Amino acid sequence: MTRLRVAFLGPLASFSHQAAADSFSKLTADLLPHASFADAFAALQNKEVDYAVIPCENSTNGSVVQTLDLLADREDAYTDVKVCGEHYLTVHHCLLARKGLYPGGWAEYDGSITKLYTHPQAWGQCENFLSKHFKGVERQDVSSTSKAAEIVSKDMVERGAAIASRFAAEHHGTDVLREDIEDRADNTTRFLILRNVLSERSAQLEFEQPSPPTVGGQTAQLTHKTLITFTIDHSSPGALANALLIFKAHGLNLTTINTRPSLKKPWQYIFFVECGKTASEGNGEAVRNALHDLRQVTETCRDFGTWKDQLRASNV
């Protein structure tokens, strides 16, 4: 069988690389870095890759806006892209510096770092540490945490530091001055696994737990999640309530709701709703029926796919 091709947000040694490696660890796959979220989506739409692993939200810092904007697909550029799975990665940030810059490590750090580099999402995940030890130090946004590690590994002039993973430190050859600098020990990023619905290769795989979880010796029932986007007539009183009540009517539990501007007209929004229900034969039509009813009360409505709920499976 030809090796699977999996896109992730590059460069190498990013958290997205780690998530892709975890997600496809039991499959023969080539993991391919992409410079931007849009590049990964385009590669999937054009069938240059079979899957894409994209960060969508962090437990500390919330939704990844770039992903929501691509899923909004305002120009219908990614009509064949759907979600087929998810992966939760516990994110531990480290403070990295150029090799040998501080031989004694954090214990002998003298306060001489003048600039910090990382991905914008990481600042909010490490704010307590940064406020305590680097108040007033310049912060430079870069395209990924791995890129931040690469920058400080090569800079022979400035005393800079990066916020990135140990994975990135090992890849780029930097020193780890301090580990676990995130505000919360349970800091976790959720990644969506995307596929092209017209691809026969990706249609043959399902993403699920290696073995069903058990509770009290009994196999637990796994739930499925579905992502649906829609727009409404904002001038119609109760339009949003009418749409949301449809999920309740079909027994679908809402797990997240997000919005982004539609860009069709000012103050109109695209709603992103994730809903879940325990998988069973009787529940098989719930999503289909809900979508039918939603189309009667919304201006636009799109089904982005259904997949196994990995969070509930890991917590039962």
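In this text, the rigid core denotes the largest set of C-alpha atoms whose superposition between the two forms falls within 1.5 Å. Positions refer to the first chain, counted from 1. The model shown is predicted, which means the values in this text are computed figures rather than measured ones. Compared with the form predicted together with another copy of the chain:
- When one rigid part turns against another between these two forms, the hinge among T255, T90, E127, L252 maps to T90.
- For the chain modelled as two rigid parts, C-alpha superpositions between these two forms yield a turn of the smaller part by 21°.
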The other form holds:
There are 2 protein chains.
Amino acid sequence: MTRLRVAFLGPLASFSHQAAADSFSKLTADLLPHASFADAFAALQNKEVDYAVIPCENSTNGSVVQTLDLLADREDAYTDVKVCGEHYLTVHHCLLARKGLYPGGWAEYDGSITKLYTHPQAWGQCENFLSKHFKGVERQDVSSTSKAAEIVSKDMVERGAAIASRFAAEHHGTDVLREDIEDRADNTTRFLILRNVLSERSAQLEFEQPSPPTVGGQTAQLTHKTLITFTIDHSSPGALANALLIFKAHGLNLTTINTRPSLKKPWQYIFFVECGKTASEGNGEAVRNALHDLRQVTETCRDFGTWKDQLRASNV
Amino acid sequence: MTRLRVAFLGPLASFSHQAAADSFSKLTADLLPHASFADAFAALQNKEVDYAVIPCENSTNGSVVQTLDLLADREDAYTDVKVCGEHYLTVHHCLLARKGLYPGGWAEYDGSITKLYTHPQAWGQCENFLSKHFKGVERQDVSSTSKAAEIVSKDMVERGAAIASRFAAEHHGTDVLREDIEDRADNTTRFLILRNVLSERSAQLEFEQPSPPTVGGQTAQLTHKTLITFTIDHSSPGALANALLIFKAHGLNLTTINTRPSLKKPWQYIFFVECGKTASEGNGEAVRNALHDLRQVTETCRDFGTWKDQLRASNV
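Switching from the form predicted alone: structure of the form predicted together with another copy of the chain?
What follows is the whole complex; the chain from before opens it.
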């Protein structure tokens, strides 16, 4: 079989790269960096890749708006894209330095680092550690945590350190001075695994998630989630409540709701609803019936696919 | 009567300043710039100001996450803050230059501007104009459109131009080379007007919005909107649908739904629901009854106040 092609948001050694590597660890796949979310979506629609691994939500920062805007697909540019899986990646940050710069490690660290590099979002995620150990030290924003690791791996002049993942440290060959420097141990990013429904290669293969965890020797029962997007007639009172009622009527529990501007008229929205059945019998018929009813009360309505719930699995 | 004090997100001549000036134009008020949303919320809670005017949503970019996070009030820091009004400000950008730099105005503009200044978000909002007339010209991000206007008003060396509002041009005394250079004429920001419910000054005064528009000599009938935030037990199937059903049961139409992470446990949310009655009789009793019922099915539930719907008024 030819190798699968999987798009992720670059650069190499990004958290998206790590999520793609985790998700496809049991498959023979080429993981391909893409410069933007839109590039990854376009590559998937054009069948240049079979899958794309895209962050959609972070447990601390909330939804990733760029991803929602691509799923909104206001120009019908990504009609063949569907969700076929998800992956939860807990975000652990490390303090990295050039190999050999501090041979004694953190235990013997002498306070000589003069500059820190990371992605702007990571500063806030490590504030407790930074204010305790690096108060007043210059901070340089860079475009990714992986880039930060790359910079310190090559820097022979300054005493710089990077905040990035262990995955990035291994990729760029830096030392890890200190692990788990993030404020919140539970900060987790959820990635959607997208496929092109017309791609024969991804259709032939039933996408395999990493094995579900086992409880007492038994494989934990998995439930499924479904993503549906829709727009409603906002001038019709109760239209939104009526649409949401349909999920309940078919026994589908709402797990998330997001909205984005429709961009057709101000203050009209595209709704993103994820739903699932709590029982394990699968959602197929309930989803089909719900979609049928939704099409009666919505202006537009799109089924973005059904996949195994990995959160419930990991929480068992 | 002592003058009212109104907080807005600075600097002077920002869009928030303009929204505050519009909203309080008929009242004697001191408009006071604040460095951050959190500063404005704190000043309001501490009664250093009577009102705060805070952007909550843009028709193109969607919800303002920082504002939702302050309204989420996870630490109970702003318990006395409620919404008492709203204001819609259509975002019009202008091309500004130092007074007298181009005495012939845009008609005689010779292509000699070498640098552009504005807030990062404004580039994207004027892309059509910029790619037509300023392709390849250096772009300098600055912290606000007002700051951009200030820079070009003082710059005696470079031929710089700013993208900012007419309000900022008047404040900083620049020329307006070209008006309405934005791509979307309908790009509008909605501001919430917040008050401290314990403040006697704002309690004495019934807050006056600018007069509602008139239709055929008649004042347009206004409806009201109410903001309610709540959290639910996510382990209980149907909990969200049950909560949303309550609004419908009391005749309250859902106009927006937003979610933010609860930060208590990953993948649990704070829901922000705005609702209103389509009839004009006011929402008082329906909201009271809905809140009573909501408290039975939610974990936490907060009434953020009821105010006159200015969108319906302006759309009549």
